[in-house]
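One chain is shown next in C-alpha cells, namely the form predicted alone.
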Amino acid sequence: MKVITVGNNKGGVGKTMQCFQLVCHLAHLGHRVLAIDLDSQANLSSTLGVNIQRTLIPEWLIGDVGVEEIVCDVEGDHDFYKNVKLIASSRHMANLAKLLILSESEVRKNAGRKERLLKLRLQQIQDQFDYVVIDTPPMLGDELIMSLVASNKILIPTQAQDYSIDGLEELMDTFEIIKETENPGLEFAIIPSMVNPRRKIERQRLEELSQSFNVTPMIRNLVDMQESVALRKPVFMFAKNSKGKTDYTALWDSLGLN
C-alpha cells in the first residue's frame, strides 16, 4: 500500500483539486483507493458526495473507535468510483490538538510519539487497500505531521508566485527533520499549480522553482479545473482536446502513475 499526502502549509493552491484529480485517476486505474480527508472545511468530502455532521478521526487516532466505524462509500455515478473509499473530515477535526493533549498518556503507550499515530492506524489496514491518498488542512499542524510520518510521498501544489514560494522553506525543513528522523524513504515532489503560464513574473519564479527543487509539469489555472470539481468530473472524462486533461496526464506521467 503506497501513502500519498497531498500538503502545503498555504491556503488556496489546490491540494484539495489535486486530491480530487489523484483519487479518481487511481480508482479509473483500477486500484482500491482509500482517501482521507484531514481538513476540518471537509471540502474534498463534499467533492466526493459525502456530508457528514461529526467526523470521528480524532477518535479513530487515538485507537476510541476502529476504523470500520469511519470508512464509508463515496457517492458518484461512475464506476470508476465503486474503488473508492473515504474517511471524510467535518468541523470535528478542530478538536484534534485538544484530544491530543487529553489523550497523551495513551498515546505514549499505543505509538510512542504522537506523531506515529496516523502511521500505525494505516498498518492495520494496509492490506484492504493499494493506494491511500491524503489531504490536509493549510498549515503545518498535527494533521500535516502524521500525515508526512505515515507517507510515502508528498506531493505540494505551489502557485508561481512569491509568498507562495516563501512558504515552502518552513515546510521544507519540517519535511527534512520528518524525513531525519521519521520516515528516511519519504519523498517529495512540488507541483506548480493554477499557473497562468501568460505571465512573465510565474515564468520567472517557475524557473527559479526548478533550480532547487524537484518540480513537477505544470498545472494551469483553466476553466476546465473549476468545471471538475463543480460537476465532480474529474478531468480524465473531458474530451481529448481539454488542456486540464493534458495537464493532468502529464503530471501523472511524471510521477509514475499511470
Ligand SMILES: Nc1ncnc2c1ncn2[C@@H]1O[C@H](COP(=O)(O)OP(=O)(O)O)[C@@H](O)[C@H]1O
Contents of the next structure:
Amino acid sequence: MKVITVGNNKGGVGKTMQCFQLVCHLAHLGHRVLAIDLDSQANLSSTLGVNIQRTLIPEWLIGDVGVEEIVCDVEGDHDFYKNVKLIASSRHMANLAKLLILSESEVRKNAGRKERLLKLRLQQIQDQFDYVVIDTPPMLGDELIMSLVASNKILIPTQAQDYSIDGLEELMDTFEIIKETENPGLEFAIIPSMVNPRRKIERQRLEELSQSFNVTPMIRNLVDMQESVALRKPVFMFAKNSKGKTDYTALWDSLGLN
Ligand SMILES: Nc1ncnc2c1ncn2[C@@H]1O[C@H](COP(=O)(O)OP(=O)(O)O)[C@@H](O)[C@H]1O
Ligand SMILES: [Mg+2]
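Same protein, the form predicted together with the ligand this time rather than the form predicted alone?
The complete assembly is shown below, putting the previous chain first.
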C-alpha cells in the first residue's frame, strides 16, 4: 500500500484538485484507492459526492471508533468509482486538536506520539488498499504532520508566485525534520500548479523555482480544470486534445503513477 499526501500550508493552490484527479486516475487504472479528506472544509468529500454532518475522523485517530464506521462509498455513476472508498470530512474535523489534548495519555499509550496516529491506523488496513491519497488543510498543523509521518510521498502543488515560493521554505523545513526523525523514506515532488505560462513573471518564478528544486511538469491554469470539478468528471475522461488531460497525463507519467 502506497500513501500519498497532497499538501501545502498555503490555500487555493490546487491541492484538492490534485487529490480528485489522482484518486480517479488510480481507480481508473484498477487500483483499490482510499481517499482521506483531512480538511474541515471537506471539498474533496463533496467533489466525490459525499456530504456528511459530522465526521468521526478525530475519534478514529484516537482509537474510539473502528475504520468501518468512517469509510464510505463515493457517489458517481462512472465505473471506476467502485474502486474508491472515502473517509469524509466535515466541520467537526476542527475538534481534532481538542480531542488530542483530552486523550493525551491514551494516545501516548497507543502510538507513543500523536504524530504517529494516522500511520498506526493505516497500518491496520494496509491489505485493503493499493493507494491512500490524503487531502490536507492549508496549515502546518496536526493533520499535515500526521500525514507526512504516514506517507511514502508528498505532492506539493505550488503556484509560480512570490508568496507561494516563500511559503514553500517553511513546508520544506518541516519535511526535513519529519524525514530525519519519523520517516526516513519520505519523498517529495513539487508541482507547479495553476500556471499561466503566457505571463512573463510566472515563467521567471518557475525558472527560479526549478533552480532550487527538481520540479515536475506543470499544471496550467485552465477552464478544463474548473469544469472537471463542477461536473465531477476527472480530466482523463475529457477529449484527447483537452489541455487538462494533456497536463495531468504528463504529470502522472513523470511521477511513475501510470
Ligand atoms: N489547474 C487549474 N486551473 C484552473 N483552476 C484551478 C486549477 N486547479 C484548481 N483550480 C481551482 O482553483 C480553486 C482552488 O483549488 P483547490 O484545489 O480547491 O485548492 P486548495 O485545495 O489548495 O485550497 C478551485 O476553485 C479550483 O477549482
Ligand atoms: Mg483544498
